[in-house]
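Just one chain is shown here, as structure tokens, and it is the form predicted on its own.
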Amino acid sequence: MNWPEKRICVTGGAGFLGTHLIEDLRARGATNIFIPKIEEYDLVDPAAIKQMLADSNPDVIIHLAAHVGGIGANREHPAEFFYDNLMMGVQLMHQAYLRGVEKFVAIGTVCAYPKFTPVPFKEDDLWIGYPEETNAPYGLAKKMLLVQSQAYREQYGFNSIFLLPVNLYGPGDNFDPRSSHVIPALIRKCIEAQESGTGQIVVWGDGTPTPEFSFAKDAARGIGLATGK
């Protein structure tokens, strides 16, 4: 890809990942860079999704843009975590085709994965069961622009892949204990029994899982690199 010739859109831009992602993006030479603020296009509504693309009259279309928690979160607000997510993606990257944008990147989760999933994961592992209970509308939501990518491709020719990181962690995390991931909730919890005095910490689940990480650093050169093919 010829970065410094490209208009290139990247939603969540501003968030965790998206930070990391803009400065390999622009390491790779990108210099007409998009990042749409919530504040100005809610990418939830159809029109503020029309309007962004309007605005940005992109080459590229990274969607990083993401209604996400932890456990706590997604235990309170399964439906808006569904609706929202879905929404935005399948409405963005409809509206990007109708437009001809030549790359769409859209950004999976983890939590596609069924719940009882092999470990280690493989990518065919991913349509083997209904994932997590806790993660699974946010999960699913995502696990759509996968389909719609590959229906999209197989169609119209539309030029669309899908990433699937695992549980990022590295500067600029997240530690608000209501939406936080495990990580940066860990040594948070960490850092307050050591304050506190108290000794010990409570940590959800029972001790089996064995989740795999990503530096958010790594995870955004993975992207910029498979967005250049």
Ligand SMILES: NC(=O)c1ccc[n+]([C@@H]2O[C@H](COP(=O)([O-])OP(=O)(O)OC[C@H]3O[C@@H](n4cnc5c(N)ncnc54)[C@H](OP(=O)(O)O)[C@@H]3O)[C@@H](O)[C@H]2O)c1
Second form
Amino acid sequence: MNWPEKRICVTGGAGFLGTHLIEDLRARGATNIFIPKIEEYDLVDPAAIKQMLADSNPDVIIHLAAHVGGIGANREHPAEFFYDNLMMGVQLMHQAYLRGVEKFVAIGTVCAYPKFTPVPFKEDDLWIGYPEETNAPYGLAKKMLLVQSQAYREQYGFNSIFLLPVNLYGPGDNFDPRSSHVIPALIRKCIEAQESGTGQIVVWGDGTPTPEFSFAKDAARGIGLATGK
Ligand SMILES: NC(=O)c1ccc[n+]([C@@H]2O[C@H](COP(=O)([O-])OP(=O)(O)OC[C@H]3O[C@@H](n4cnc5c(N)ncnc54)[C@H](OP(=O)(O)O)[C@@H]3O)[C@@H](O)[C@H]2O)c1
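The form predicted in complex with this ligand, contrasted with the form predicted on its own above:
Full complex below, order starting with the chain above.
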């Protein structure tokens, strides 16, 4: 990809992964990067999507924006996680196709994998079962972007790809106990236990799960590489 010549729109570009991705894209030579903020464009709203595309006129869209959170947030708001992520992604990709966007990069999630996927995860196992119930509304909403990508490529020749990062950690992570993922949640619990002198922390689960983690800057580099191919 000739990065300096491309108008690139990165939804969710101000978020945790987005901040690392913007750094990676700039290092590749991208100069024209548009980052829509939720205050100006709530991308669940179809009118806001159209306005955002008219304002940015992108050649390439990297769709990172998502309603995300850890186990607690997914348990409390399953309907919002499903609706917001499905509507945002499906409508944005459709409008991108209608506008003739050159490349659409959809970011999925490891939560799309079935609950009992053998470890280490393989892409061949993506459809062998239903996801872990807590994350299913979020994981399946994002998984539909894979189905949409394949369908639009087949019928319209639309250049859309779907990338599936595993659990991320790194600088700029979310440490809010109501919505954080496991690594920042554990770091916070340890620091608070040390500061308060309790000498112990409560960890959810039974200790048997084996999650896969990736450093956020590495995931950003992978997205940059796949976008530029
Ligand atoms: N973090 C992980 O471990 C992980 C793992 C696998 C995949 N992913 C995927 O990576 C992407 C980025 O995740 P992240 O961890 O960086 O999350 P994040 O920090 O919460 O970033 C998400 C971004 O999306 C924006 N957004 C949310 N709803 C929106 C809406 N309705 N309209 C416009 N923008 C909206 C947020 O804006 P505000 O901040 O203003 O709300 C935020 O900038 C997501 O697609 C997620 O599914 C993340």
